[in-house]
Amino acid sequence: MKTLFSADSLRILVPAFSLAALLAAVFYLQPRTMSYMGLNLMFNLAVPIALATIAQMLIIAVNDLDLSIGAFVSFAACVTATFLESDPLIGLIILAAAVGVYALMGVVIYLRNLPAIVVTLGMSFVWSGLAVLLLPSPGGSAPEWIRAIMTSRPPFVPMAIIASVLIAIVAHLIVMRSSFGVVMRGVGGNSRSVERAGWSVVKVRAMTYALAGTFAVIAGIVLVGLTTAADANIALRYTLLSIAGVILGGGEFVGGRVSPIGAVIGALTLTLAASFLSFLQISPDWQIGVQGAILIIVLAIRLLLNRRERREKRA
């Protein structure tokens, strides 16, 4: 008996069903959210989280884990609110250099055979320290152009949803449809085979980390466009949210098995979960725990479906 859905389809369908179920629950609790303004308020902060989740997904695709992503996004936000506003050229140079450091980090981890968790954890303190040097206290201002983009009101659908769809499409084309994406996932699956095929694993990892850094930089810029200011701790929680978003969206820690569309859906689900828990009047102290419970439930459903698929294949 053939399965109705493939494993790749389930990577998207399970998180999509979770998002739909959560959205239905929110509409039931607060019917007024079923409007342009309501959707915009609920998903407004999903865009930088989705970008950070894609950045984390790229790192996970090569079997690493980035514990510095939140601190790096905070650093990018501080640069955006200071130099990118007052002196755009210097700001762009700083952000480009930061992306270069990210690429170098990926190379060093591979060549020295270092644990990515340890290296990125150490770098998180570096990025946090630089962010504090730039903005010792909350402040700065958003560049007018990014503020105009993020506060624009397209017809029919809020900007946050349009931006999330565009992020999913771009990430899908890069990771799943381009030759670079195939090689990158190959490095995560079997780096020796990729090397025997004539590809440079060092180069691929450097490009992967640089691409992840680019998405994280954009996340910081977009975040400032939404909040109009920044501080050194503005995105620290993005580290755990990005990991949860990737896993919730069907990604796995090994084997280069990731889903860009699923990762964005996972980010949207986590963002919506915060609104849902607020409507239930659950204390913010408990909200992180409840979000973790939602993640565990979705993972349990995915595990059951995967086991069923394997049994049917053996049959």
Contents of the next structure:
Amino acid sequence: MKTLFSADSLRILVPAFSLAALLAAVFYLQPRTMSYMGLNLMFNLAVPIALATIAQMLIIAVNDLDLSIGAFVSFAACVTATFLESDPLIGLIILAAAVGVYALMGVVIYLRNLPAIVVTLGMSFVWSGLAVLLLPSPGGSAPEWIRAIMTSRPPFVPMAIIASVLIAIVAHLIVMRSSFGVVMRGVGGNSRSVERAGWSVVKVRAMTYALAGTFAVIAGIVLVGLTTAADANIALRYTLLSIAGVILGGGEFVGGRVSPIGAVIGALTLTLAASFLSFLQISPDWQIGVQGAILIIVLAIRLLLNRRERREKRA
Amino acid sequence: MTQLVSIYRSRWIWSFVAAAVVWTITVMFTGGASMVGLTQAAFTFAAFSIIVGLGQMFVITLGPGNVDLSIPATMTLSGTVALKFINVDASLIVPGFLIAAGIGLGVGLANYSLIKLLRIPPIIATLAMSFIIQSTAIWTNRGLRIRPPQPLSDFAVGFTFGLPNLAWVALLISALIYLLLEKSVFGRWVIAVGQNMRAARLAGIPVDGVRCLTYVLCAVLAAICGFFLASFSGGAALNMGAEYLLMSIAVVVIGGTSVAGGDSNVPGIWGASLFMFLVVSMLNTYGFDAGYRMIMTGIIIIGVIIAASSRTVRI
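Output the structure of the form predicted in complex with the partner chain; the preceding block shows the form predicted alone.
Following is the full complex, with the preceding chain placed first.
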């Protein structure tokens, strides 16, 4: 019981319970969603959001904030729908270069002691501009292979669920279990002591940003696999969704305290909130408003639980 | 001479230098034909960024992690509700303005209650709040575009002594903010809190009251700006605040206010706002596509921030 309610497990349990409660409410309102197809439809679009949320989480783990994720995922989606489809080699080179720019961004922010919020806001213009140049109007087409993966129908468990679990496991292994993940969270916790201990903070931050860029690129590719086409604004709302997802999933803005599994759960919760509303037949006007409300409610629950836990510790 | 050196050393002068350079380049390109028009347009559009920028500046001065992401939503809501209330009736302009300011007051109080009661980082609190405000705005707007009454729109697009009326409004607000920041106890308290919250608390400063008032001030300024922007552009649009999220943060940082908090700068906001508008119109004058224009804007923002940072020493 004690370990179940420790601060660390609470970090995961609260988002997990929130997701379960929301899912139960959706099943109650619309029992037909309790099926292979229903689940797949509800969580399909959560997969790219989950990937973008992991990317945001990596940046938050080193105490920065990326306000360009939405624009970057849109850019990656545009590259996928154009070059990656017609000339896969050129497409891959462009995407690799974009990841390189991410790494460079991480280095510049650190070396020049720049505010990450402003640099990434500036970069969001650059990515949006590039995306507009690639696809001035919605269009393009998805590469066959990603379309095949995203529409595949594995037995028993829908693709959307498998993909989400896979993302959570991979991110968990990288961030919580690998030595790189430990150093990365160390940079978020206390950058100076990591440096004193002989690690290169610049290198760690470059790798973190590159990793975040990689996850965001995959988010763009997956998104095109689902939608079969792209446009320059396709993922702009991911910026705010990804931040909300990380916090919903138990991450903190500072100190390198993040939870990859929680982040994926957070992304799923936010996506499910939209379906929940349509089943309640609330007008779509309130869709984003309720996402905000859910965010506030979950944070309130977390506060209450943390408080009780502290009281128990004292007793 | 010493005065000259002190001006050279002050950070805000660079934003004016940059604005002047861009202005000169643009005017030279058009052969001097656009001199008056460009200057007037620059002051008109800069006025909006100045008003929201001043609010954001106060919030950012409170220290790391303090930023108000609800500005665009607040602008949209106040513009929508105020014009809906006025309903093209010139006698209701003043009550309409007060309603806009009241919405700002409400949003600011709600923002800070979330920050305080749920102990969540301001970024996430204002983000969640902005989702709710945005939904409320969509709900009240219903796709209608109510025109501002004639006297109000005449005022918003009019000129006095060669300067746009809105620039005079921005100047008046800037003067008040300058006095509030530099000459009032409240202003000193904000700066003290931004430099070291713990020390400020120990020194007996009512930290919660100061932070609460700051968020209220920022939201009220955003609401006022939304009111004028809606009057200026012939009615409120749901996405009218969107670009002011980046703008409000960018003008604060380019204007020389420290992102680390505790050090703000009113004149710099003017230079930075003029600069931001002039860059866009310069790129327009050269006939760049929307894509290239966005890329250039992003690169210039980042370039300015990197250039500004080279004079700060990394601690």
